[in-house]
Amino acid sequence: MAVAPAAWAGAFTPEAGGSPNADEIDRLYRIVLYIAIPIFLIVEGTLIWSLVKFRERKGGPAPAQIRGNTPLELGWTIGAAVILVVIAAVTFIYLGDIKNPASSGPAGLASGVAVASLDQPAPPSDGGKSLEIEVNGQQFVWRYDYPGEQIFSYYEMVVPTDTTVTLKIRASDVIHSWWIPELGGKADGVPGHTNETWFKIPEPGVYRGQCAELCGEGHADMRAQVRAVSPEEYTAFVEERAQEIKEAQEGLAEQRRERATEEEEVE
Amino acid sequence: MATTPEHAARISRLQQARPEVVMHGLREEPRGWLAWLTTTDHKRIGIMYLFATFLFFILGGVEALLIRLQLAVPDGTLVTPETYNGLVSMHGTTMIFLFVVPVWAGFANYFVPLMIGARDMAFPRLNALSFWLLAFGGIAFYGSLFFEPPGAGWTSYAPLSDDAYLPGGGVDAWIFLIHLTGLSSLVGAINFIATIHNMRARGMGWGRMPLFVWSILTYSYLLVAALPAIAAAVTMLLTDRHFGTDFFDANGGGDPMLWQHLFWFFGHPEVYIMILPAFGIISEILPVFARKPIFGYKAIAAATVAIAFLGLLVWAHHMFTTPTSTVVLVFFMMSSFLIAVPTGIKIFNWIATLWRGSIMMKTPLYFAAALPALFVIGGISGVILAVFPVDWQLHDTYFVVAHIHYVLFGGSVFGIFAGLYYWFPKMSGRMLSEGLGKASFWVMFVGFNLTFLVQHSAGLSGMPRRIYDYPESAGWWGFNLASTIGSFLLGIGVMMSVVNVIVSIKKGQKAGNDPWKGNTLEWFTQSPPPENNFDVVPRVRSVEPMKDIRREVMKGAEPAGTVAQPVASGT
């Protein structure tokens, strides 16, 4: 079997310690989940145990004519209501801290913008700063625009380490999932509309993940990957970048200026 | 009718509940393929219902085999990516329109009449319209097999399944299997209603229906109520597709959000639809194979009612990870959980029906018995989707499609195989292979559980749901290659009830009116039933007809070959 034992740790918790959402998420499953298992236990065990144990025998019992209780019926009716309520209650102490983009850490990119606009919904929640950048789902590929000057990339997101980086999520042909596992949840890209999400890596390190909404034939193959970097080199690579852009952007308009003239000769 | 002295007073002694099964002699049944293609008979229908739905049972499982044979290993090669969306829609849609929500139009065609002491379903040719329209609805989406098979999954999310993306006739063969097939519901549903409600036998109040038919009538007002969100949904996509229309493309000032609020307003009572027929068929088989009444009668067919109810209130949970806010998403998480609470009440009931019971091990108390301890997970798994943040991480992967299969197939077709085996003898006056059968049930429940079990864990480990390849870093190989092998077993599995089928139908042992001493009027008949169903239909004075008529039998220490006794009708 191909399987590392390593995958084998994550296989009964969804993938998480990239961002602290994603590790939050994992919480609120492991509590949601450990809920669940005695109940699953109970339900399974005397369902079995009814199957042995009240088969038909030969001289065994008279099948017990019994057509309900009304407080055994209401007792099962109440304890399941009151365990919901406990799951959303849980659900509610996890949900800020999972959907609030955390403050960037003192070690964070410094010159990160401050959060101020009406249309984040959700700013770092003592009001710190953090670096916004554009995914653009498109058939079959991310695109990212970073903050600043016009910088952009696609596949690969770069990213600086212990800074909130929050997402604006869109698409512009049909609905993408922006989903990279191991920091948080996904959130669609719905032509039309922004959707938003956020994480915040401590340490240098590459997240991979893929498209989560079919979204044509090549779908599988629509991924994503995010690496961290430190603040240091996050700065040398929008500047890279960005001299990059220039040159590819003033190298096509020599060219579209050589086929100009090609063509001017050619009348 | 010509009525003797003798024959009313026969009549009126039956009246009070003898035990008289049989009667008409009045005309043969026409026989031959013309007589089944012009049938208004509910029970042949049912037959064809049962017939059709099992071919696309069939087909829609070989499917799926091909999809798991593609995800087996690593950047699998054996289909095109193109082919692997067909395949994944055409699975999807085959099983939910073409087999399991018709399925229960053919159980129900054929045992609703039965079960309230009718004759007929209220509208006989509208019956047959219904399943033309099913038929007909099956071979529009297959043939585009020849063509273009649909690309853009059973749920065709808009804009994919717009003309820019799609631009095939695929989707519009959807389409119009989603008109066909909706059309055959709709007016299905609105005859089992009328059927339901003003054919009951005398005395059958609403406290005494057996729970199989309050599942159906319940079944038949969530149809009512969801279809014609869905019809139209396709509608506008059609002239979306055709005839320039906006509905859904942003461009234009649609929404594609729209389409999802309509689909899934249809999508998730859908759900219910499929699963509640198989809650009914439950409810009537453990009480049977535990020789004790079912425990908590008006608890379970008021859940049934609540939990149809609540399932027109929770269709946004599919949507969590779309750009909706928070006070929506909390709004459907509550009423997912709510939705929970009447699916438990049922799950303990169906236990302590069992329990202190006189258990009779057969087939049809295996498949019975396996749909709650299945149900439970996709149930469990259900209520940690409806935690919102916590779908966020596992909406559209591989946990989703463990989930609705430990649904719709641990629960919907495991309650399907248990009614085949609980009413086959009706149907065909045999029964059906006890050693095969049981065979069958352990094969399908290991192939089962070890095709989908692991699928949790593919989810959890990142896997999303419709891709066609992955790559060996992922980590999800040995997640899949056991799924692909517990596919084979479940459709091994699958293939010996056919086969059990297929022989017991010509070779089975005679089945007689009443194998299982049931509690319900199907079995006052002969098996299979003659045309009219019955000559009388007795009062009835309880939840548990049957068992009064045997009693009534015993008290009246007549022989129990008396009982069977065709009756010379007056004419």
The other form holds:
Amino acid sequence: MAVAPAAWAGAFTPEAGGSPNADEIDRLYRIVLYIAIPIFLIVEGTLIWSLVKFRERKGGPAPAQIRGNTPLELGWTIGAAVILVVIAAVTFIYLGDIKNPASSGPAGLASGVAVASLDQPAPPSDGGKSLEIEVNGQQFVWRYDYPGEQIFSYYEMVVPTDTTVTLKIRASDVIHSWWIPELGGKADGVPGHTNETWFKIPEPGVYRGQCAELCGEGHADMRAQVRAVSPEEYTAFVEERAQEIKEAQEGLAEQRRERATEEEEVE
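Since we've got the form predicted in complex with its partner chain here, give me the form predicted alone too.
Excluded here are partners and other molecules; the one chain stands alone.
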């Protein structure tokens, strides 16, 4: 694992760079990490110093038996409470930008393309539109349903750049967890329940992830991929995909008619 490039992706902090909410998660994590590092060093340094300085020595005097130190105990209790309050305050400062979808950019999906607003208390602040995609986890593949009639894909989600994409995440069988680390936090897909998340990718690129909830023997193969393309390429993808699905349905219907005819002739 040490020599595999993927093993070092976000080795000490969460992966980011693909979406504003992922960047905010990374910043919040770093703040908490930088607060925790000196606390860890002070606590562990004091512990090691005490173990060395006051270790038992052959023929030495018995160590002093200290039963309590009220000022010290009050000090570290108040100090810990202050640190907790500071971290909580900083978390709430960043939480809004992590939870609430950003607005689509001016170079995002054209208003004429079918889009939908996120059905949650905090939609994009300026009323801008977002592309809503339904994500369904199944053993052991992800299905994505796009706006429009029966337009879907498996494994790879295609989205337009500079466009807020909101996801409604569900599952058909057991609990799954949809997670593309560079695009934000993971969200569980739970049968009978809908979870929501969002991302906004500024530039074309490919982002990969993995089901983050053990869901059966094929869990390791339940990978996911998001491919960001220009709004024009996205529109072309949707039209092409719709045509492919229509042709497949017509072909299946024709096969059924032929089979029914053959069965009638046999009878």
